[in-house]
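One chain comes next, on its own, written as C-alpha cells: the form predicted on its own.
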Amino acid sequence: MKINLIILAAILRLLVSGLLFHPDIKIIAFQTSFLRDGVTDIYRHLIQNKANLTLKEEFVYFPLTYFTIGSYQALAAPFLGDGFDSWLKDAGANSVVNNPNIFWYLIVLKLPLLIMDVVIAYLLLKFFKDRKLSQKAFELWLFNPFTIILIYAFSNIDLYAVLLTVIAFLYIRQKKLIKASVFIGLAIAFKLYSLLFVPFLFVSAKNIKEKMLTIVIPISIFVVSLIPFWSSAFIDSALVSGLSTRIFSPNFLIGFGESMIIGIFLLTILFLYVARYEKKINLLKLFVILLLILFSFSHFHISWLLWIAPFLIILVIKQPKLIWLVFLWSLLAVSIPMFYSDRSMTISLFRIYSTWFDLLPVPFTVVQKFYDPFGVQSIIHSALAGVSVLITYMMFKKEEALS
C-alpha cells in the first residue's frame, strides 16, 4: 500500500517540479556549479569575479548548502546535457524559459527534494504507536497540497534543515538528547532558525554534563562548518543578509535609537516559563510555539512555512480537533507572501508556458487598485498571528498535545 502511495506521490511531485518555475533554483544551480570548478569559497569568488559574471547575485545561504548542492549537481551534470551549463549562465528573462529543455533541468535538479519528502514521509510514521495514526501522517504528508507547493514550486532548499529537525525529534523522543543536538547543529549549518531551539535543549537536558553538551554540540558544527569561509564576503552575502536577519523583526523603538523585538520578547517569555513552571517539558509542543511566535510576528520568506510543515501534520493527527484551526494557519500562512510586490511568488510560475504572463498582474497590482496591498498584507498577518495565539493556548491546555 504504501508503494502505490510512493509512486503517486513521486508522480505528482514530479509533475509540479518540471511544470512550476521559480527562478531561485536557477539563480542556486549557477552559484553551487563553480563547485564542479573547483571553487571552495564561494562568497569570495562571487564578490571577487562580480565584473565577469552574467548573474551577479550573491550567495545568500550557508557553506553547507554549496557543497551539498553543488556535489549533487557534479553527480547529476551527465544525465544535464552538455546545453545545461549555458542554460545557467542564461541571464535573458526570456530566454531561460524558452529553453526546450528546461522541464528536464528543473526535475533533475529537484530530485534531492524528493528523495528527502519521501524520506520525512517515512520519519513521520515513526512518530505514533498507533499504525492507523502512523498511516494517516503519512498520507496527510505525502498528498496535502501546501508542502507539495512550497517544496515544487518555490524550490525549497529549506528541506534539508527540516529533515534533520525531523529527525533530531525522533532523539529526543528516545530522549536522546545528545544524538539530537548533533542533528540540530546540522540543521543550524543549513539555516539559522533552529539555533533558537538550542536553549530549550539546554533546559530539557538532566543533569549538567547533559546540559552543557545541548549548548557546545550544535554551535561548535556550526561554528566549525563556518570557520573556513570567515571573511566580510560571508558576512554580508549570508551571515548578516536579510534572509538571516529577518527573523529579528519586526520592533517597535523605545527611545534614543533602541528597539524592542517582538519575537525575541516573547521567546524569552516562553523559555523562562519553561524553565521555571514547566514540571513536564515537550520539546516537540516548544518548537511548534516557537515557529509559531516566528511567523506571527516577522516578515517571512514562503518557504519558511516548510519549517513547521511536519510538526503541524504530527499535531494534527494527535489532536483531530486543531484540524480546522492548523488548516485555517496555514490558509493565511500562505496568502501572505501572495500579496508581496513580487512576480515570484504567482504569475511568473508560470512563465514556462508562456512570457505572455508577464502582462497579468500580480495580486499587489490588483489590489492596489482599491485598497493599499500593505493593508491587507497586516490585515492576513494579524489574523495569523490571533490564530497562532489559539493553537498555542489549545497546546498549553491539552498536556497530551505532542506527547
The other form holds:
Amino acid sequence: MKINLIILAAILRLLVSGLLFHPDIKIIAFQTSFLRDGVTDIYRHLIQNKANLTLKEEFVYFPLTYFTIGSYQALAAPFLGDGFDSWLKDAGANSVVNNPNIFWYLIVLKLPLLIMDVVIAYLLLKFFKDRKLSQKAFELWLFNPFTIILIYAFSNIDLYAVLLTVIAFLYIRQKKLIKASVFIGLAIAFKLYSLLFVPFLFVSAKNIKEKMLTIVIPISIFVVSLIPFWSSAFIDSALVSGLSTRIFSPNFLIGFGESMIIGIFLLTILFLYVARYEKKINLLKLFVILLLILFSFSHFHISWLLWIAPFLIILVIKQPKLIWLVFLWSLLAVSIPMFYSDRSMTISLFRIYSTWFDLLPVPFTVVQKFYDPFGVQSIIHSALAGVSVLITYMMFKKEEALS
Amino acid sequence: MNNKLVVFTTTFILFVLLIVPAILASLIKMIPANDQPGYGSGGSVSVYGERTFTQYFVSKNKNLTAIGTTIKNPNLKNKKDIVFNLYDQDNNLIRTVNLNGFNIGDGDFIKIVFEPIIDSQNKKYYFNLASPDAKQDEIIEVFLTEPTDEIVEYIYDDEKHLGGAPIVTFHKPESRLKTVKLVYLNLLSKLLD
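Target state, the form predicted in complex with the partner chain; input state, the form predicted on its own:
Once more the chain from above appears, this time first in line as the rest of the complex follows.
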C-alpha cells in the first residue's frame, strides 16, 4: 500500500477525531485523570466524592481500562497544556465545546485509538498468507467508513478489547490456543463480551489439559484484574454492565412467570451443535455467528458494533460474495442507534461546529411526527436479524472458503 | 476495488465533516442570541391568579421570534392557561401567546414562539407572564438572575427590581446561507484562536 494512502487514512481519522465530539470521551478522561492524583480505586473514589465533583457519572468500565487510559493521560498531560484540567472539570454543556483547545484535546485523547487502529490493520495484514488478500484486508480496515466513525466519532474505547481479540484470533489461527486464551482473558478484563468466546475456545481445544487451560486462563486473568477492586461500588458501577443485563432482556413469555430468553436459547444451540457435531471447528465462523446473535437480539450501544468489525473484514476477504450482504448488515446495524432518542448518537456529535444544533430535532423526534420511532427501530432491527440469518446460512454453505 | 473504496470512504468522511454541518445549519429555524445565564442566587417567583411577572429586556438582534426561559411547574399541578403578552417600549401589545400548564414540566426550558419582529435589533421590550385561572396551589415559578445587557429589570408584586428571568432571545435567521456561513465562521474562529 502506498505511503500516501496511509497518510490519507491517518488524516481522515485525525479530522474525525478533532471535529466530532461524543461526551463520553470527556467523562472518561475526567474520571481517569484521578490516576494522576494517585487514586487507584476509582469506583469508591467517585461515589465517596460525588457531592464535590462537577461530573457525577460513575465509572462503568473495568479497572484495566482505568489504568490504561489513566496512564496514557499521565504521559500525555504535559502536551495538553494548563487549561486541560479545568476543561475536564467544566460541566457547562456549551463552554466545553466552545473551548478553542477542544480540537487539540480530542486529538491527543483519541491518539491511542489511532495507534490501536493501525495495529489492527497490520495484524489483518499478517492474517492472510496470500499477499493480495492480506493487502485487501489491510485496505478494507483502513478505508471503510464504518470503523472510522465508530472509533473516532464515538471515541470508542472498546477498541482495547477488540485489538486483544484480534491478537487472540491470530494465535487461534496458528493453533496456539493457550496464548489465545491469555489475550482473550486480557480482552475480558477490558470488556465482558469477550467472555462469550471462551466456551468456543474450550470446544476447539484438542485435549482435556488444553480444554481446562482455555477456561482457567481467561477466567483467572479476569478475576485477578477485578479482585483488588471488588466492592459494592464496583459491582453497581461496572459489573452489572449493559451487556450482562441486555443479553437477557429479549424474551417471550411461556406462561406462569417463565420466559424464553432468545439470546441464551440460540447461543445454547450454537454451542451444543459445535461441541457435538462439528468435525472441524471454525472459530471465525463461530465468533461471527455469536456476535450476529448478540446484535440481532439485543438493544445494543453503537460502540459495540466494533466488536464484530475485524471478523467481518476477515469474512468478506475469505468470502468476497458476502461483501454486499455484510455492507447491508453494517448499514442496518449503524442505522438503529441513529433512531434512539439519545442526541449524542447524531446531531450532538457536531456541537463543536455550533451549539445552535441543539435546537434541531433528532431523527427520533422527526419520525415521531409521522410514525412510532420505536416501530422504525424494530423494523430495522428485524431486517438486521434477517440479514444475520442469511450471513450465517451462507457461512455454513461455503464452509470450505472460511478454513 | 481499492481505488473505489478509498474514493468512497474519503468522500463519505468529507461529506460528514463538511456538508452535513451545512445541511444541519440550513435547517435551523431560529438562532439564540446568547447562552442562557445561570439562575444566580435570586431564587424564583410564583405566578398565579393576579400575581403576574413582567420582564423588561433588550433584543440584541433583529427578527425576534421567540423567548426561552426555565419554568417550574411544581408537582405538575398547573394545568391552566398561561398567557404571554409581549409589548414594545411604547406599551403597545405586539404579540400574544397562549400556553397551557399541562405542557410544561417541572423545570423545563420553555420556548415561547411568535411571529418574527423584523426591526427588533437593540430595541427594548417587555413581556408579561400570567396564569389568571391558577390558584395558590397551582403556581408556576420563574427563576431570577442578575441583570445583563439583555435582561434589564422585572416587576413582581408591583415592585421593580434589577435583573429578572434568565431568558434567551431567539431570532429568525436572515437566510439559510448566512446561518451556514455563521456556523463555519464559528468553527474557524475556534480553530484559529
